[in-house]
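A single chain comes next, written as structure tokens; it is the form predicted alone.
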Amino acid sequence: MTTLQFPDGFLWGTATAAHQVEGGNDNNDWWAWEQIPGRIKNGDSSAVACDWWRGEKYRADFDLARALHQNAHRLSIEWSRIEPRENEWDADAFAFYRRVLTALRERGLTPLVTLHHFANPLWLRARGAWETDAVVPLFERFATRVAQELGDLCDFWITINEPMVYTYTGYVNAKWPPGKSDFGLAMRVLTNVLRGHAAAYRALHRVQPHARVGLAHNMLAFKPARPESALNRVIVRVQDYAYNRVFLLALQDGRLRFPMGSGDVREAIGTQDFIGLNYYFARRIAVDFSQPGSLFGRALPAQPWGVPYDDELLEWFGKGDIDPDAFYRTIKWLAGYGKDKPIYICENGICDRNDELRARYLITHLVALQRAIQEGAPVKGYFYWTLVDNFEWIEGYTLRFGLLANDRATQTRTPKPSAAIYARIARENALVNEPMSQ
């Protein structure tokens, strides 16, 4: 029997985001984006989502999470509910999130709370949101108020989810709100996001000196399509630096070093108590001089992994290779970068409508994670994305990452076979001859 043990006290959880599960978030920029025809696949809407807000279905979902032996859950607070108009605070929204956090605590699930998961209040959008310096004190005020109101139920915080994804999709490739394509503006947004994170970090610590505060950084593993090509290797290194490392390095030395200049953000130095990693796949990059916006590199189609990819997987993983070894290498790099700072895997998962690849994906990535831990990486927890099939941004309901299937007509949840495998791993705090499918 082969047993791969995880450290005592390891957190086993799943992750969700407010706009994707709550429903009824009609006061933010994502709701406005959904109203534009053609923006969301199949015309899908987040109006109901997983019915956490009106139907309070989170209680049943947390019951299932606990029954599946999870001991933690990552969720987010919707800014537009808490502060529906500038400097007006909604007591009912705070009461809702108190009920959510209390429900987690009652079930023995440690909450990890994200303050900004892509969505902005409409009043903030009208002021330019992250395009303007004014957002920094506004986000700081929001973080302060949330900690004051909810801090007795949570002291484990993520300020901002995936700064690079938010900036790139909203301000470079224009697929997400506000739908702009302006590299200079994107760099200004990224700088303000970093400043906002730093301000929120200090605000949370003023309210809760003992708080654990970080951010969730998405990383892609870039690989050369032709490893023998020196030029290909250089372009991969440049893409890796620009996407994966610029933001993280700025948290160490206070400089955002862009390909076309740099910015001074000294207030960001030392503003993470832990490192939050979101990792899904690797990309093979070919040299392509026709794509200066991608730093002269082009992502190649995904290589098959196990069963043939269905349309859902091709849509999302179409230019990404499922590569557990790249996950291992990413964690090892973060361990060196962080110098013993705790690491949490805040998102890792696969969209798989027939649940054919999820077990293999999950097990192979956890094997890679356990290997990194055995070699000294201080990883303290893992949050699978996601608990329940939900509203996946511009892809609507076509991508199904959940361990729980959701019948949207009845809001009935059904655990998928892979959920049982994850439950055994969490229960044993170990991988014990886990099957790749079930």
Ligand code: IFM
Second form
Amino acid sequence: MTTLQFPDGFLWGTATAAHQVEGGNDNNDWWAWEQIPGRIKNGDSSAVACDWWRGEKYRADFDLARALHQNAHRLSIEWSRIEPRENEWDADAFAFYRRVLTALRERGLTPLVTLHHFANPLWLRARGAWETDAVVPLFERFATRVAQELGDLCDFWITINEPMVYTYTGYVNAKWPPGKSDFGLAMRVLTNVLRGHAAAYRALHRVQPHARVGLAHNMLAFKPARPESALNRVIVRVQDYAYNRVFLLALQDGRLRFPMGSGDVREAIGTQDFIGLNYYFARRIAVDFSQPGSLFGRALPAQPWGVPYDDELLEWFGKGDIDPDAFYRTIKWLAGYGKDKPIYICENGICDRNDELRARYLITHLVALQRAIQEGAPVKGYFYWTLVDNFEWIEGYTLRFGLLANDRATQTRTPKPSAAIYARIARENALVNEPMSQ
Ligand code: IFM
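Switching from the form predicted alone: structure of the form predicted together with this ligand?
Up next: the whole complex, starting with the chain shown before.
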């Protein structure tokens, strides 16, 4: 029997985001986007989602999380609920999040709270959202209010989820709101996101000096399709730099260096108490001179992982290889980048309708993670994406990442077989190499 042990006090959790689970979020730019015919697959809507808001179904979900031996949960606070109109603060919304955070703590689940997970209040959208630097003090004020109202229930924060995904999908490939495609604007947005993060970081620390504050960075592992080609390797390095490192490096030296321009954001220096990593897959890149927009690299179709991919897996992993070793290398790079800063895996997961691959995905990625920890990477927690099948943005309900299935007609949850595997790992705080049963 082999046991791969995780450090004492390791956090085992799952992650969710407000707009994906709450329902009733009709005052943000994602809701507006959903109203445009054809934007969301099957015309799906977040109106009910997993019914956390009206039905308070988070309680039952947290009961299950606890029963599955999780000891942490990452969720987000919906800005458009807390501040439905500019500088108007909603007491009922604060009361709701107090109930949610209290429910977590009562079940022994440490909350990790994200302040911005893709959605913006409509009033902010009308002011240009992250396109103008007016957003910086507005986000700072929001962070201050949240810490003042909820800081007795949480001291572990993520300011902004996946800055690169937010910027790329909204301002380069135009698939997400506001549906623009403009590199110059994308650079401005990313700059304001970094400024907003820095301002929120300081605001949280002003209210709560002991707060732990970070960002959730989405990282893709880029690999050359032809490793023997020097040109292919260079293009991969440039893509890797542009997607994975520009933002992270600016947090160290205060300079955003885009491949096509740069700018100073000195206030960002040193504004991470921990490093949050969202990792899903690797990407094989071929040289393609017809694609200047993606820096002359084209992602190749995925190499299926053991089984032929169904349409759900193809939709998500179509251009990404499931590659636990790349997860290991990404963590090792982050450990070097962050020196001794704690690392949290804030998201990692697979959409898998029939739950055929999820256990294998989990185990192989956790083996890779444990190896990195053994070699000194200071990883302190892992949040599987996601607790319950939920509203997956433009994919609607077609991609199912959850450990719990959700019958949306009755809002009944059913743990999938992989949930028991994850529960066993969390309970043992280890991967134990023997037939797994609960
Ligand atoms: O559902 C999303 C989440 O909101 C951000 N990271 C990736 C997940 C899966 O697509």
